[in-house]
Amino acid sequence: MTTDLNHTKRIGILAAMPEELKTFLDEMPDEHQVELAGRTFWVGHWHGHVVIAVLSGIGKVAAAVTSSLLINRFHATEIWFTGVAGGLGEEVRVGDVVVADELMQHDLDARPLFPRFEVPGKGVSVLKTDADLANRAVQAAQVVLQVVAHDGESHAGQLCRQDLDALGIGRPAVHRGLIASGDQFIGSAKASQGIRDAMPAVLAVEMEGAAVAQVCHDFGVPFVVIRTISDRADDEAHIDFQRFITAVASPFSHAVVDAMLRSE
């Protein structure tokens, strides 16, 4: 295994969906596999900088396990965390897009031993991003967003407005605050509502998230977390999801870390 340790950052990119990492990917063209526990990560460089590419895993063990591989064996020095989600936040549409400033486990409730959502052994229920990475995070989500408003096409993600006139997405927005992670799918109002109720922060909720951020919290590695919202996480399917993860999310994750990558 190499990971080019002479660099002082390394960037662990975790791709929710197989069709994010491919185009990950396709922007590391000296990239090698690194086989481990089951997983594949792909080291190589992307704009010059080293990057560990490696898909999540699906609920919190399994992406807390490769956030684990990523700091540990892989030496990551910062952890990028794309995906998708379901919109909470009132305000929250299809196809707009959340940064994390904060995170929380919407099933952890340790009670009477600890108050719900408490973190146990660790005096904390809510767990804070990198304040720099998210407003890098914040800054790109936005100019990819102008440049398909403007131009129709965001060149570096592809991502395109005729894609977004589809699937029936207006004008995506971009949201700075509090996921919620668990390991439930949430696909009902009234499940959406019981989470709303308990965090009224909460803007979108997702299975993986608060996992990587108690790794990285442990280990003192800066992290953010950048999800694509793709439903309002209630009883009612509104788009072709498949055809969401490949025509927007996907384009649209890309383009945001190439412009992060381009920033550094």
Given for the second form:
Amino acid sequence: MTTDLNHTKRIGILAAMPEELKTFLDEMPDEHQVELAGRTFWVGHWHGHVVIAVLSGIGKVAAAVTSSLLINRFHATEIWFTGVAGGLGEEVRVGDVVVADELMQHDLDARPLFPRFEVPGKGVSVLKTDADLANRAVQAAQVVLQVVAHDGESHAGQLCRQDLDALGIGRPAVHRGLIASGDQFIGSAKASQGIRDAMPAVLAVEMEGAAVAQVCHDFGVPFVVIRTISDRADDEAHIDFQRFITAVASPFSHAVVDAMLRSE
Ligand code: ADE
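Would you mind generating the form predicted together with adenine now that we have the form predicted alone?
Expanding to the full complex; the earlier chain stays at the top.
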């Protein structure tokens, strides 16, 4: 390792989906890959910044291992997570974006040893993201969605109005607040109502964010979680998920990360 490690910002980017990761790697022509623990870490530059991009893996354990490796082995000084989530907040629709201010584990319950949702040994149930990174993510998401609102043309790999229309997505909004994570795909009105009842402020549900939060808190590494809403976590027929990932979620993640890196 070189001696300038202490001064160099090294941005760990955790992608939830291979399609997203591919759009990131397309921006990192000098990347080299490192295989570790069954994962491929891609180290390179994007807009002049050192970036380590990797698939998070699905679920809390996988995401915790990947983020620990990013910090310990690749010396990531901050972590950005991108992916999709189910919308739980009343106003949170498919195509919207949720930037986490706070994360909780909706399936963490060590009662009677600790109160429901409390992380054993930490004395807290809510973990906060970095306010500056969250501000920048919200700003970037707003700019990206503003542009797409006026851009009707379809460009390969870019978010565009045509694709949103084809998927029945109107004017996507950006929300900021609480995301709940757990090792379950939430796909019924009963399950999503259960989470809402226990956490009235929850905006979205996914399977990794709070695990990344816990690791980053343990290591004192700033992080942010950015999720595009792919479903309403209920019994309704889902939209064309693959098309959503390819045409909406991946181009969106790419555009937001690109804008955030430009603003560094
Ligand atoms: N990721 C995307 N949608 C989800 C859902 N409904 N539950 C958990 N994780 C998700």
